[in-house]
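Quick heads-up: it's one chain on its own, the form predicted on its own, in structure tokens.
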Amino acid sequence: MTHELNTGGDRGYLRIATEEAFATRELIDAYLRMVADGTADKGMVSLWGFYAQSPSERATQIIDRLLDLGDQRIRHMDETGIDKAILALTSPGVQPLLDVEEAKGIARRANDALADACAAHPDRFIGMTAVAPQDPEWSAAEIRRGASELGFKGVQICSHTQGHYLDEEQFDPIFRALADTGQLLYIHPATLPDSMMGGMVDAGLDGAVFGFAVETSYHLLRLVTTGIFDRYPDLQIMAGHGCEALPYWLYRTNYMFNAGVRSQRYARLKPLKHDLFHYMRNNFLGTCSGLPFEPAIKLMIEVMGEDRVLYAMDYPYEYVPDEVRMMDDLAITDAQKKKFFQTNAERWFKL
């Protein structure tokens, strides 16, 4: 141990976790019915046939951590000198859900449990609402009460609908809803769908260690590449684990998404009004988290600057004191560190 983990800010900055997971009772029972059923596709039953059944302690663990939104949680904050967890729902969500109107009540619940344990713990836990964008227009709504009623901060949705990506013109009042209220998106990985999986389960790459970045880079390649940000320019887009490493692209994608759209290649791609560097230090927003290595984030500040650069721990999936020490001493200045901890997420979820 090289320092003491304390809240408070003794070492020039608060420390806000920015994609944190919670889970509903009743959100698991929904996924365990699932993969009983038949009715989950590989990658739910890849995921949640482990961490809903597994004896594993690592699987058991996360359940448990999952489900807590009380004194476990504050006392694991408290631990790894965590000032503030903005919370929301875990992956994939309800997006699976093929019950349009389960898929409803379970993400109002969670969302109004959510609010309840803010309101509990004021000064630690922050919301992100939860969405169905099964129904865009009850999604759209959702984001309002969020922003509203709730106080929520910012809105996470995990990747791809069932094979559906936001960029799809079915989705766009989500985006009119975001534009309203004036809150961020946070798309977080999902399973990936079938469609994609291909020979990824029976190699142990389905999930997080290279599946979830695969398919949500996608995602992010596909509202960018269409001009999401050239209809909403104010947008802004947060993504996690190292911005699910579109920095390190950012120059060969750049270049072939040029090249393509000059030699009429795809029909679907049209030139946008400026290019990927551009979207990527005016629209996105990227997190650390379950990504705590120096060189990845001196990338993502370079790449992206040091305004849209913020700390994530990924709990309850990661939680490692030592990665935060990691994190505590990187070799940026003491002042991009306080953005990178503190004062890029009170900017962006407007604390």
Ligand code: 1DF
Contents of the next structure:
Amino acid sequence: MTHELNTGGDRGYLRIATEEAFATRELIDAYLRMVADGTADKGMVSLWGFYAQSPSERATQIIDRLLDLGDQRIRHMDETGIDKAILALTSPGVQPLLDVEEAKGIARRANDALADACAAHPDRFIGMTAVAPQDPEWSAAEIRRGASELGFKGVQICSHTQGHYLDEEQFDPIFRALADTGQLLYIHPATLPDSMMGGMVDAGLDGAVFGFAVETSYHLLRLVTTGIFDRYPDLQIMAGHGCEALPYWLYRTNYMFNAGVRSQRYARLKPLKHDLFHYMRNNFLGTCSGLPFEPAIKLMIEVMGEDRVLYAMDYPYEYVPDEVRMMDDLAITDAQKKKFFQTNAERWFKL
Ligand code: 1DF
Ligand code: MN
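Please give the other form, namely the form predicted in complex with this ligand, since only the form predicted on its own has been shown so far.
To see the whole picture, the full complex is given below, headed by that same chain.
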């Protein structure tokens, strides 16, 4: 151990963790039912068939920690020096549920439970609204309720919804509500739809180990290349896991996207107002969830700008005190570190 982890800013910054998960019992029960009755897709069987049923220490501990929005979570934050957690319903939220009324009910009650927890710990917990994109108009209304009545500071959507992507016209009410409330959209990974799964489960690569990033970066890129930021120039999209590797690939995606557009290779791809570098530096925010890795964080800072890179722990999926110490010891300037841990979160979530 190199140094103690305390809350309260003894290193010159507060630590705000921006991709922290919780669950409600009824959501886990709905996942279990889908796994049992055969309506879950391969990704759900792999992910929630494991976490909700495995007797392993990892699975049982994670379920226990997801369900706690009280003392244990606060104690774990205290023990790792996390001043504030920005909380969102765990992945894939209610998005795989086939009964839309059930999905909306579970999302609404999860939002209410989260709002209660935030009210009980106003200096420690901040909430993001969960939605059910299966019903875009309802989701838009829930985003407005989250912003105005529940005090939430952003919206999280767990990538695709039963194979549907947010660039589809039907989801426009969600972007309208984000624009009207001035809130950011956190696009969190989800299990892969069957159409993308291929041999990933056999290879053991479908989850957070790899598949999540493939599917989520695909989703993020679809949104950019079909012009979401030309329609909504002020929209901010946050993504975890090193912005799902987009900064690493940026030169190539930009070059090949523009080459394809110029040669009119794809009917759907039209010229954008800006190159992809512009959107990466004006509309994307990236967190280090799952990637407390100095080269990746420095790359994000260089490519996206130091105002756009934020700390996240990804509790309870990743709860490793030494990772917080590694982030304290990042070889970036003190001013950049304060932005990374504290002030970028305050700025973009409007805390
Ligand atoms: C895992 C990782 C699961 C992340 C998650 O939600 C999740 C995992 C179900 O390790 O299986 O949010 N993550 O963001 O890295
Ligand atoms: Mn996560």
